[in-house]
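Just the one chain here, the form predicted alone, laid out as structure tokens.
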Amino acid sequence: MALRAADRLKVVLNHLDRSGVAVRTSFTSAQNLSHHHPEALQYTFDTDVLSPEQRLAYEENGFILIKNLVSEEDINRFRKEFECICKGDVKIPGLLVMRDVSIAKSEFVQGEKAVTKLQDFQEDPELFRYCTLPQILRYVGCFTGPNIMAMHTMLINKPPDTGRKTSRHPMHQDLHYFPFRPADRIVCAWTAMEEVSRKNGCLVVLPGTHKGTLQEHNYPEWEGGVNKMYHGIQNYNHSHPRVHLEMGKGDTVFFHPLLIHGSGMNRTQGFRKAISCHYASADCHYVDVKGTTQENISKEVEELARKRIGSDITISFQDSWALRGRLVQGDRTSL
């Protein structure tokens, strides 16, 4: 009798990953793009946690889908604690607070710009909850192993667009913004705060461009403006297939920091909300990228730190990310 799918699967896993753990079989939530198993396994560690399922497809494709992962009741939280920091009721040192070049119109100030994106929450004690979530942490170990530092923090608050485009993002690749190595031990958790679709600007991504090198990023040239920060890749294939991932409250997106990505417009009237966090191994080491396609995002990163620290005071790319991370599990051993 012929093998189950699920059992050929244990087959070529038992060949290409003798870790000694058990392996437990359940089908994945993500969109299987491709047929053809990998040659090895490099970009996930048998921890009991994925199936076999889930780990071909995140090797093949570079993201895996989680439905309903974290709590409403942990996501209603999270939105009012960012009301309450749009409002000015809460004060964290080191926030970014970011806005839309072209949105007039806040949320819930009135006569402000819109809030559309809050960076670096590592210093809130209610978002920072998010990065520390027990169920995320599970997942997250799978691509990082179990020495974990939380690196990167952003709610973002994606707005109506004005008729000037500027709620897009272009795309691009996450690794651009990191010094640090090795890319496959990096991964991102991002999580739908209410329903994500088409029409408010889902996540948009090219499958399997995880496997690819880091590409060229710089300002599109946009007619209608382009918000600060948002590099993207110049030239990239766009006949590549590409995947929209159309989500639900609480569903959580793993994705690759190599892996093409961006989002479109919001076509609707309110605002589109998702909270995430990028992970590295705290076995990561920095690296120099002085003479490297990402000098352009380190000498913009550096003129930020002055301008919010103070112009006699020097931080270094490197240095401006020791700063953010906070390790969430295991030990701090590099990073």
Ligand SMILES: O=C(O)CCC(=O)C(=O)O
Second form
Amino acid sequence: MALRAADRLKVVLNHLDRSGVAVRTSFTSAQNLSHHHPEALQYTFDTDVLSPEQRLAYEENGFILIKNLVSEEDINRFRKEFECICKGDVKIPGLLVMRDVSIAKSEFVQGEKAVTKLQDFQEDPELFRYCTLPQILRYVGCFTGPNIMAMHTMLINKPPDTGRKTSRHPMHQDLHYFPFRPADRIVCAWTAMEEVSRKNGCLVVLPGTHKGTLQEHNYPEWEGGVNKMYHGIQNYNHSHPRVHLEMGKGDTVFFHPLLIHGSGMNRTQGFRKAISCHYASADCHYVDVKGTTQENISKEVEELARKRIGSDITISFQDSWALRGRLVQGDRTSL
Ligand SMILES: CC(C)CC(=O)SCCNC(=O)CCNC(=O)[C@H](O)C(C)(C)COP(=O)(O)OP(=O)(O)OC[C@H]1O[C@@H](n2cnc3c(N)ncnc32)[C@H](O)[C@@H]1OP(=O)(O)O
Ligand SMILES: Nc1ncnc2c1ncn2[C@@H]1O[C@H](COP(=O)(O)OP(=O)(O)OP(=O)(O)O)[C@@H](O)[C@H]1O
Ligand SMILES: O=C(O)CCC(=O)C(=O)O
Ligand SMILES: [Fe+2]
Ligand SMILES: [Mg+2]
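Having seen the form predicted alone, could you now give me the structure of the form predicted in complex with the named molecule?
Below, the chain from earlier opens the complete complex, with every other chain and molecule after it.
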């Protein structure tokens, strides 16, 4: 007899729950337990960090929110460092400072009010401390396993919208940007650096979409313009349930790279701040994206590398990730 996937999960979790807490289940055949156990939990490892309920939630939804994971003191330090970078007091090799497209050509906006995002802070010891926080890595290991690479780092400073709606981030899957697999061994940690709500443009996720495949991404046709490399999925199911992730300072969401997500407009006058890192198992391998839907982004990244480094050296899409990735736990086995 074939069990529905959700029933199988409940059966497996019931079996896994060694603490004796009752997990409601619709099926209890011992024979089916052993038979279905290995295939049912695809997205998480049994590490004694996530409770059975938390594992089930990630398996079903593709994300899990942990409250109050990063201390106020750490966040204040990241914020200070961000200010120093924006003022030009610190120069970090490889760091990319992005301005919002609506003010990119303005000479009047200076300092942190001009910055919408820092990318690639792996050479900044102060900001990179975020990626090595033990309480974050404990959770990351539940998804990646023990060998962990920090692949992609960002500090997002979503600006007050200028009225052109450019502060939105279109709905997308982060895997679009990554030429490595398997997807299930990649996870993003995203920490709110202050209260984030629907008003200042919190994350919006489509629960369960991590079970789907990678979709085609392009620039959305938005009247007010779109930020460079902010590709989006054009034809996702607009009637799929949406969840707005309202979070407090220090709350952290871990999410799967196929989970469809974006963020809304910032309707406040403050700059909505978040810090994030994409981790992958060091056992992942690079894939060739030629002839796939990822070819468009790979060409943009290669073009950017040529602009920044010079056209005499070719840095492939894969190389650009191998150069930025940093081992944060275990052994650098492959990536
Ligand atoms: C999972 C994860 C990976 C998902 C994501 O992160 S999605 C977003 C990823 N975004 C990126 O990686 C952005 C990469 N950033 C960049 O490519 C650069 O910062 C640029 C946007 C090209 C700016 O380059 P840069 O040379 O430093 O700045 P310039 O002031 O000289 O501007 C060069 C030309 O680019 C334009 N520009 C600047 N900022 C933006 C913008 N935000 N959106 C669109 N166009 C922009 C700027 O107006 C200028 O144009 P022209 O004067 O050449 O026509
Ligand atoms: N017209 C649109 N086409 C495609 N995607 C959109 C469109 N409008 C919003 N989105 C996407 O939906 C997500 C939520 O954006 P939106 O600005 O609607 O925020 P919101 O938090 O839902 O706010 P609201 O309170 O207005 O519903 C973002 O990822 C955004 O890019
Ligand atoms: O902080 C945000 O607005 C979301 C950013 C995001 O999803 C991304 O850069 O991939
Ligand atoms: Fe994203
Ligand atoms: Mg809306």
